[in-house]
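First, one chain by itself: the form predicted alone, in structure tokens.
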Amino acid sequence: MATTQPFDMVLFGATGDLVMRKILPALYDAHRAGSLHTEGRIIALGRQDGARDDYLAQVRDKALPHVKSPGTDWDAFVARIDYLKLDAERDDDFRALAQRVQRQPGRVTVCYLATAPRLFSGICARLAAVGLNHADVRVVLEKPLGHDLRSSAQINAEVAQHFNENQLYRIDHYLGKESVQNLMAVRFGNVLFEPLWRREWIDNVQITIAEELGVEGRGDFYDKTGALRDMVQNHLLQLLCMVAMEPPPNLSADAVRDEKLKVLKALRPFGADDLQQRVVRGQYRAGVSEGRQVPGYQDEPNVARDSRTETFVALRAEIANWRWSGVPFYLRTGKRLPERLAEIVVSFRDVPLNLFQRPASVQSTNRLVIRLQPEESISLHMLGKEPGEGMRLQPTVLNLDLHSASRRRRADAYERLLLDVIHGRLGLFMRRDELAAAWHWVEPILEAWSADDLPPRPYSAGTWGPAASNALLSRGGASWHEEI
């Protein structure tokens, strides 16, 4: 990957978990790979008093453990880091920041807002007030961008008063994963799959993002958010768009995002009459996870004892266009599930006439499985002849080994996206109208749950969610991938 131009990476919320676990380790990986310009600097902002050495001690304790294999160049990377005490609601602190940022021709300023979304508008206004909204400034906005359609629209409108749309990078780290981009390459770069990528040949699509962890000390945040806002409205819908979009005319940012927007606008809306049939919400109870007893959600710290916040969502989405009409897209996400897993499963229709014996458990002849985590891979599940006499079939897997196909180092999601921001590439970031369309689609679910007196369906920690999740698929003659 080409070396970036000189830059200042300004990290708001630099003492927080996201910066320590993801952003600084990703920047270190880019530094180690030689992808960062030698004159690139990192300006860490936080509300805590203390000198640069105090902050670097925090980096050593909190960020270094998340680096996969720190090398001798760690000290050279740390030399890029400066620290500035800044309160996001104090004008004077932004004047001090403006003096610290270097403004030179060809030098980029990236402001990464790893803060609560309620601070986004004020931060952008104060950046503009001190001149840090010129053409070479780029702003990265972390999710969740709003709590609902109205609040999201308000934040976007207020931010747009100070920055142009081409300066705003609404980040979804799942789009930075190599396997998601390989999905586009496999589909649009080969003649094999595209003719089959339609209702005539695909039976259903499943997209799962599962977590073994609970709320992990974030009960106060999560109890106000829930799985639908935290995962479905952004990550899962973005992955759905990548699967279902039409071939763009080119790979420019707006060409790709135009096609994703068409998918979001074609999603069949939820009506009060079919919401119960198409959506399942659950909440974990006490159980066994990772070999140990864990508490239920309502017993987690900072969670209301009568909370109705969902920790699990499964739903059936339908796309009302000629390519996908009648093909169910099953989306699922939850906490305290049996494993950490993110995958897309495209199940093709069966052959019209079975000539061979096959195991009774095999329900789908061919499946394309795009694994996003814990390890990234793409595999094609097929049937082959079982060795021996007769013509009995057995499942077999064709692994599309994209790891060994190239000896080039694979950047992780945050590293790739941070480099794209510095380079000014918008293709893997959400546009404002995409975000609005996604909120518009989930809004009826939020409204229905708010008016519903029924609590979420319980499921034991360490299981795959409520039984109703399985029934959601069985009504369409399918089952979740891990049960096939």
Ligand code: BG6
Contents of the next structure:
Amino acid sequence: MATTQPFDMVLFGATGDLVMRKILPALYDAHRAGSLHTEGRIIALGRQDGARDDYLAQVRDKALPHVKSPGTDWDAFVARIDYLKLDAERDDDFRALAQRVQRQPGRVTVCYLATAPRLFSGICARLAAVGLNHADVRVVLEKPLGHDLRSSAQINAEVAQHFNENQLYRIDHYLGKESVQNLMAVRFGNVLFEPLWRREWIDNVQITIAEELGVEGRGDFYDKTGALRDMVQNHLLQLLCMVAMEPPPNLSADAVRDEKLKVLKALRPFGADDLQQRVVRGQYRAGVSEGRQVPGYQDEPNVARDSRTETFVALRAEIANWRWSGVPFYLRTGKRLPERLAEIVVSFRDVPLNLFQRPASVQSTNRLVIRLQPEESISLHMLGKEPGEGMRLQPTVLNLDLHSASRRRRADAYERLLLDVIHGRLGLFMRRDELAAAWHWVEPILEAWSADDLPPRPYSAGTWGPAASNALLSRGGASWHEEI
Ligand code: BG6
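Mind giving me the form predicted in complex with 6-O-phosphono-beta-D-glucopyranose, seeing as the form predicted alone was just shown?
Whole complex next, starting from this chain.
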């Protein structure tokens, strides 16, 4: 990849978890790969008094452990980092920031807002007040952007008073994962799948993002958020869009985003009558995970003892358009599930006439499995002949992963997306109208849950969520995909 132009990467919330676990390690990987301009600087902002050395000590303790393979160039990377004390609500601190940021032709300023979303509007207003909203400034907004449709619309409207839409990078790191982009390549770079990619040939689509971890010290944030806002409204819906969208006329950011928006707008709304049938929410209880006994969600630090926050969601989405009408898209996500797994499974219909012997254990249909985690792969599950006498079928898997053969290093999602921001590529970021459409669709679920007397269904840590999640699929004659 070409080296970026010179930049200042201003990190709001620089002492926080996201910056330490994801952003700094991703910037280091980019540095190591030679993708960052030598004149690229990181300005870390934090509320603590203290000097750069104190911040760097935190980076060593909290970010370095998340770097996959630290090398001798770590010190050269750290030399790019500057620290500035900033209170996001103090005008004077922004004046100091404006002085610290370099303004030169061709130099980009990226302001990464890794803070609570309630601070976004104020930060953008203060950046603008000190002139840091000129055309070479880009703002990255972390998710969840808002808490519901109304608050997200308000934040977007306030931010838009100071920045143009093409300066705003609403990040969803799932779009930065290589296999998600490979899905586009497989769909639109070949003729094979596209004729089959429709209701006539596809039985159902399943999208799972399972985590083995619990809330990991983020109880305070998570208890106000829950799995629907944290994962479904953004990551899972974006993946659904990548599967369901029409071929865009070209790969420009807006052409792709226009197609994703059409999918979001075609999602069949939840009604009071079918919401209970189509959505399952769960919360984990104590159990065994990661090989040890772990506490239940309500016993996690900073979680209310009577919390009703969901740590698991499974739902049936439907897309009301000619291509997809009647095809269920089952989405599932949860914490404290048996393994870390993210995958999209496209299950095709069975053959119209079965000529062969097929053991009952063999899953009958062809499946395209796009694995995002723990490793990235794309595979096509088919049936072939069992060697020897007779005509018995056995499962066989075609690996379509073009990368395993390649020695090229794969950039992590955050690395890829951060480089895209510096390069000014908007294609993998959510546009304002996409975000609004996604909130619009989940809003009835949020409303129903807040009016509901029933708590989330319990499930033991280390299991695949409440039994109702299996029932959701069996009602449609399907079951969650299991590896053969
Ligand atoms: C984040 C959520 O967006 O995604 C976290 O806030 C979650 O709760 C994380 O753990 C999962 O990302 P990944 O890439 O580790 O699957």
